[in-house]
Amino acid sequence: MSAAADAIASGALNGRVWFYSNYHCNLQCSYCLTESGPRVLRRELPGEVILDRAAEAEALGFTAFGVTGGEPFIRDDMPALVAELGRRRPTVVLSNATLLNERRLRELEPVADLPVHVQISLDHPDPVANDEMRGPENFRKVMEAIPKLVERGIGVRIATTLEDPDAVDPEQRERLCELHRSMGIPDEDHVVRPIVNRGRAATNDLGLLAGFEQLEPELTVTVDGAFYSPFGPTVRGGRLDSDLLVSRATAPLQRPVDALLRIADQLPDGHDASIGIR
């Protein structure tokens, strides 16, 4: 057994490797951790890297793939990549949703009958609250989205993030929650994280500080570099955060997996990683 596989199985390590397929997007949300919009740099991972490190991260022990961006699915190869891995290990794409047209949805049709899930952001029951972070119409076209995914019977999660999850009105939290069942997705199937202090967010002054202690080690490949958490290749004023960088080689996968181990086996026990994504 490797010592990734060794760590994963003591709960050490994450068993997720993340991908971060491009960093550019339709929407321009205002706590993006990576100040995506429409016109920034691609910054794409080529299809092929993130399947040649999948199928690294299969030998070496991981047990399951995400990829983030940007908004994966304003890449036309997405469907198939999502379906590939899906083939490999469970796997779950964070998404907008809002450019899952018919075509798109007939590409992701395949996954179905795979351990692949479509996360989703959804923040607030009201269209109006909702939009005012992430975009005007964003409350629509995620309403429109999610039952047609439901429909062809592929895996969907809701991701809502919020300033301080403590703080919502019990009300307002249950609302969604009747909306998300409403829709067939069950409470389990619902992540309510915080806003953390990274990339734009960190500009509009929101969200909660973050950094080794506490943030749970999830291997993250991107075109820059792994890094320690799906939190970690952040941008700032247009510049790539390096402070959570594990490694600037990425291939062979080991050497990021072993960087990546000996901060882990730095931490003080009992470090906070209760705001680590799923």
The other form holds:
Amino acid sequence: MSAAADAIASGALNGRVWFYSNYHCNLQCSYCLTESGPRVLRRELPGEVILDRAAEAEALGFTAFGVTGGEPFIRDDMPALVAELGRRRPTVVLSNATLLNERRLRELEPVADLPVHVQISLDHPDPVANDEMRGPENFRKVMEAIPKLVERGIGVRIATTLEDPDAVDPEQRERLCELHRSMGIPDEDHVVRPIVNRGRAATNDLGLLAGFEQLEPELTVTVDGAFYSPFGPTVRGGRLDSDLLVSRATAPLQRPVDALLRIADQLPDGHDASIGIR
Amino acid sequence: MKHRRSVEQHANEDAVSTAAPLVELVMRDQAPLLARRFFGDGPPSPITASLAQVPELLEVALPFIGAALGPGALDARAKELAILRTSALLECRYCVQTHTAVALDCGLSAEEVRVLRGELELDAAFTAERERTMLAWIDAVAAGRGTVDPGLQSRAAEALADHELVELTLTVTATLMLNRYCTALDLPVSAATLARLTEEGF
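Right, the form predicted alone is done; let's see the coordinates for the form predicted in complex with its partner chain.
Let's see the whole complex now, leading with the same chain.
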């Protein structure tokens, strides 16, 4: 058993490896960790790099994969990449679901038989309030995309990102849950998480401050290197944050894994790693 | 002397230079997790702050630099002879200015420092045979282009124990690496060091 597998088994390290597939996005959300938008540099992680690192991760004992960005489905090769990842390990891909046109949906059909979930952002049961943070027409596009995924048998999760999840109006929360249940998404596939005060959220003075003590160690591979958590490779003022950088080298994957394990060993007892991107 | 003019010219240029660093110098709030232990309470040195861009290199490079350039079997004075002399020969503005201050702190006289910087002739300050041999060795390793002259090899082997010669040579070669690094990246000398040098007449 590898040191990584031991750490995953003991709970010291999350079993999921994240890939930042790209940094550009068709949306420009007010709390985006990576300042993504249509005009930012793509900074794509090449498909072969994702698959090579995934194969290494599998051999080291990692148990799941995640893909995030940017908007992953802005990339033409994403459906095939997600399918290949899903053949190896359970995979979740984070998406705004606004680019899932008929062609993309057809390309995604092979993942219906695989342990793959598309995790879609939906913040509010009312279109106006939802679109305030996420951009015009977002609500409508999401409402159109979810049933099309569900009817193809593709796994869907809903992610709701809030300034303060504990302070949300219970009636509003219930209406949101009724909405996802009505589309066939059960409560266990609905995650509610706080805005994290990094990237554009920090610029806009939104969200929760989170240091590495509040974050779970989750190996995150980007074109800029390996990070401690998917909350690590954030961008503010056009500049990549390096405070959660583990190593610039990502290959062989054993190198950032060893470094991450050393960092995880330094976590103080009783640390609160309760913030999850999933 | 061409070398002397060049070092002085570099020093003057630095005093008026306000150019931004070529690479971003990583400050404490952005220090990568494995780099944080190398950041003290004050501002990091430009070498630490630039190496923090690649934390896995910083982790091995800084301890190596500390071991290679810090006191060992050779004392701090001998180390500074090697570092300052090599840096002057390589015309590394950052290392010359920084180690001028360090050399003064290690007890070298202003005259000795000027000799090492190439501003005065060797005979003006160094008369002990052991140190003259060391300086000849430093010059040969730092500025030479091939094997060291057999005559100097014999003198060095006589004046220094094997482990001292190894340490002196590694100090020179590690300094050569740093000279190229600091010069290529145009690392800025701290305002405190510049003020100190002005105060000391350099």
